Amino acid sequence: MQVVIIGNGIAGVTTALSLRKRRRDWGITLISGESDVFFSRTALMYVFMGQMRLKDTQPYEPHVWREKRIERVRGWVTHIDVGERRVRLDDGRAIAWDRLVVATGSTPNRFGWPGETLGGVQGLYTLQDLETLERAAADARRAVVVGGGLIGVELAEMLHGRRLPVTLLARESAYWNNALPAEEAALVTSVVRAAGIDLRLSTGLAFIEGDARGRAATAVDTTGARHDAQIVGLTAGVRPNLSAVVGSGLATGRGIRVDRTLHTGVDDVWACGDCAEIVEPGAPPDAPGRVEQLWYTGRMQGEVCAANVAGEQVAYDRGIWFNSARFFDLDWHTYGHVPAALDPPDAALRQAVWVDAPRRRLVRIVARDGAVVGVNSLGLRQRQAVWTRWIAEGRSARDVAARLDDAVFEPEFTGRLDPRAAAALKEQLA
């Protein structure tokens, strides 16, 4: 049995390693045009900032692939032929498969901005992006970053760390307030500006002008303001990378449409990770599915995918949602259901928020029928196991508010919560 996996990110690699545990005698081939090695994509910023080496971002030693007998092929897949059961690479090679897993990840959004193909204009997603950014930063004087999300603030911090003045353009009225409630967005906005970033809100990119060498020279925003910029970072989100499946016959919407076993509906073909669009049972054929583009969901989907490729019947269940990030020196954690805004209002939800702006701390508890369903935390690292247990058990929101210190991670370093926070949250939830 020959299994081919397209993509060696977290979803593809997890599929390969999990499958090898189940099937010792099968052939497993990982194909990637990006890199010969598997690395932590979320750690690329620390490589650029000099805090890590690229080899420090690799979770597995090189000998693992030899010992696990996982063949690695370097090349970009340009076509999937489901009839002949072959994938074709950009150099003309064809690789046969009995079972196929597509784990091609994401690709940065581009919106056809004039000048977006100039030198020095790029996203931050692949290893190649990191390499071009290194070259561009060597002689750049200023940078503009476009996009008000997590990748945008990371890229701004990276360039700021190289002592490059950075202007950050965000369409939102407060940083990332399409995902964060108002109080959280306001606190993040203040932290980004306090760090020295020229954050321009309620504006976006209009076009980019180049110099005589065909490289970026000026970014013009939608207010007409002109910004000197030899680097223009385009970080306006990502979308599933579907380039390999064009013309394959696999059903696509936002991503490759799969059921909860991550099967595509085509015999012996599965998809997982950022490129997969999970469609719930009984949904109409044109109903949008769910795309989950996080490291931990990619890992979980890889484990489920491996089980099903091996012949088991396992349904993917993400469990309680969580995410975390760092805005310069401000930690953000979220667990469960925390809406950015309620439109239309949900009368069944109660929210309580406590903000300590001088110390850059915030806690928000969201409850339904008195039971906690979600939490946001800024400035205090949280214990995932504690919060997921509280939410799963349907703990009383008032009880949780009184026990917040139980969930604080490393209180000896980050400190404990102000006792007034619990009292304020309990009062709001009364």
Second form
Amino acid sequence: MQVVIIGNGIAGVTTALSLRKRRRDWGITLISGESDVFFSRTALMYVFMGQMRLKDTQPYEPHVWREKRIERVRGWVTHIDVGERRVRLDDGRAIAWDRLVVATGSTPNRFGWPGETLGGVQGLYTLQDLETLERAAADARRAVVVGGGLIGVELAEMLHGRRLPVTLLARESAYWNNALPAEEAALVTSVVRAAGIDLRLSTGLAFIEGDARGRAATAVDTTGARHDAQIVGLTAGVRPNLSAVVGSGLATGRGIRVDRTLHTGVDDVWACGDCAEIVEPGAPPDAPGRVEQLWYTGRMQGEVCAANVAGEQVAYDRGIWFNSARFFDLDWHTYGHVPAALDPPDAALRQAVWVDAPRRRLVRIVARDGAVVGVNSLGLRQRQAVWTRWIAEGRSARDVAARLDDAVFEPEFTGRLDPRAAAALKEQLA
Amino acid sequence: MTPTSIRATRPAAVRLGTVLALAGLVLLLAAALGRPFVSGASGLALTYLPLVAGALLLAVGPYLGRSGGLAHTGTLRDPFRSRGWPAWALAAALTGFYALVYWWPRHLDGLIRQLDPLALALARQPASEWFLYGFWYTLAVGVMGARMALRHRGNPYQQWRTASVVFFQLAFGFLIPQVLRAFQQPEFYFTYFWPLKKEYLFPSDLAGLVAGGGLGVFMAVWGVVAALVATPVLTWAYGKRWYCSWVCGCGGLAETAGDPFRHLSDKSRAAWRFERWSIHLTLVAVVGVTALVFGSHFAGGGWLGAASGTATRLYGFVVGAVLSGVVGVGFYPLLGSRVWCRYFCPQAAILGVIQRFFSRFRITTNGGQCISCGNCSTYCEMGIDVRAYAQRGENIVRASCVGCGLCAAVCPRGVLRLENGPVGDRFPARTTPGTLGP
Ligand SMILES: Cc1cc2nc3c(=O)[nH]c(=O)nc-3n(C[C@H](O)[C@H](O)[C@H](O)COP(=O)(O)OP(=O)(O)OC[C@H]3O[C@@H](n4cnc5c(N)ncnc54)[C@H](O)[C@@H]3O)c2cc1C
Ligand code: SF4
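Now that the form predicted on its own has been shown, please provide the structure of the form predicted together with the partner chain.
Below, the chain from earlier opens the complete complex, with every other chain and molecule after it.
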């Protein structure tokens, strides 16, 4: 049996390694146009900041591929032939498969801004992006980053770390408030600004002007303000990368449409990771599905995908939601359901939030009918196992508020939480 | 890819520090050549005050007014910290210094004589090469300890731990043994035990201490109890870290002066394989030497006496001088700060076995939150591939882990936490879906 996996990101690699555990004698081939080895996309920023070398971002030593007998092919897939069961690469090679997994990840959004093809204008997703950024940073004086999401703030931190003054343009009225409730957005906004980033809210990019050499010189924002910028980072979200599947006959919407077993509907073809759009059973054929663009979900989907490729029938269930990120040195952990805004209002939901602005800490508890359903935490690391248990058990939110110390995951000697936090949260939940 | 160097800004503190340190160095050089500008206690003060003040400013200057988040930015772009020529130069200087201390101390005479006023005050005896060595060692731990504490503002574990190693080096590694000499007592190190200080269980040494009576008896009992009772109990309760990154002088130097080089440790599987052989072989060697010494003591001299003498000297040369000093510290800038601790220290070997099989200590992995970025593995001074465990959602339970806590400090997603708990809970069944298999 020959399994071909397109994409050697976390989803494709997890599929390959999990499949090898299940099937010792199947052939497994990983194809990628981006790199020979699996590296952590999430660590690109640390390489740029001189905190790690590229080599350090590789989660596996080279002997793993040899010992696990995972063949790696470097090249871009230009066509998937479902009938002949072959993929074709840009250099003309054809690779045959019995089972195929598409894990091609994402590609950065572009919105047709005038000037977006100038030199120095780029996204941050691939290894090649890192290289071009490295070159651009060598002689840049200022930078503009467009997009107030997680990658935008990472890119701002990276450039700022090279002592480049950075202007960050975000369309939202507070940083990332389409995902974060108001208090969280306000705290993050203040942290980003305190770090020295010129964060402009409710502002987008209008166009970019170039110099005589075809390189970015000035970014003009939607308020008409002009920013001297030799680097313009475009980080306004990503969308599934469908480059390999065009013309293959696989069903696509926003991403590659798959059912909960990550099967595409075409015999022996699956998709997982950022590029997959998961459609709920019984949904109409054109109803939008769910696209998950995270490292953790890529890993979980890869495991489920491997089980199904091996012939099991496993439905993907991401379990109780979790996510974490860091904004400069502010940690964010979230578990369960925390809506950014209650719109439309939901009478059964109750929220309590405690903010310690000077120490830059925040805890928000969300309850439904008195039972905890979600938490947001800034400046305080939280223990996943505890929150997952509390949420799964439907613990009383007031009880949880009194036991926050049991879930804190900060270094030893950190000391207990300010007792006023529990009191304030309990009062709001009453 | 050609890296752009990070544009350096030199805070005023760093500039002042450079001037002071250079002034101190000039005076030190004059003393080393046997021609001190000023002699006596004032010469000593005039040399070391600017030197230490300058070194302090240089060490902490880059971290003043900065939050902890950027502490490791630029580490691998700095030739000093990434095996560039300054690293080689420093390694040569350190190795050379060790060689002089061990084998040609007379070349250090100028520096040693300069310390006489201090040695006379503390120990009521003139300084020796070992006094010079201990003095410099303690200064290095103190100055670089200040740097470490400032780098890790906001992390109480790092701050307490750093304060602890500085305290133990200053008090138990330097002052107390010297003051003991002033009172005609043995120069005893209460924070080193068998097998690191193998003599502390040798029958003749024990007998010598006991014969001295009073304090000597206490020292003899201390050495035995520390090695045979306290070590296993404390390691069961807190892991190897209670010693290796809170008390030990070698660990103290590694955690402070060695911090800029911690990431240079080899993370490969091949290095791990080598480590498991080398460290346990050293343990076997020290047990063998001790057994020979016991044998010759009780069976009385003869060929056993000759063998135990030779074995002790050989062990002292290979392990004590070459591996722990020349290679262990001299090669900091090239191989990282824990070469001795990781590959050779027999104390670490014993603590490691206890930690791996019977200890309450573990590094907990926070469910499925790892993004496989690799910061933890990069900054592990013991060369543990922390990420390999974290990305599978497994706790880290490794014999070599000294519990420095840097993996947890550098992790950008709050995935790791050092903690103690029931021994049986260290390997929980996987609860989060989607953590990567081996
Ligand atoms: C800077 C940055 C920081 C991030 N930080 C976080 C974070 O902190 N937490 C988090 O959860 N997520 C984070 N993410 C998102 C996370 O990295 C992605 O969700 C994850 O990498 C997706 O994995 P994947 O395997 O689906 O796809 P990818 O990692 O995109 O891998 C897909 C691979 O397929 C290859 N490929 C695509 N098309 C073809 C083709 N036609 N032929 C051959 N090969 C092809 C690509 O070259 C690529 O190597 C971050 C992303 C970026 C860019
Ligand atoms: S530093 Fe944290 S997120 Fe990165 S690999 Fe280690 S445990 Fe995972």
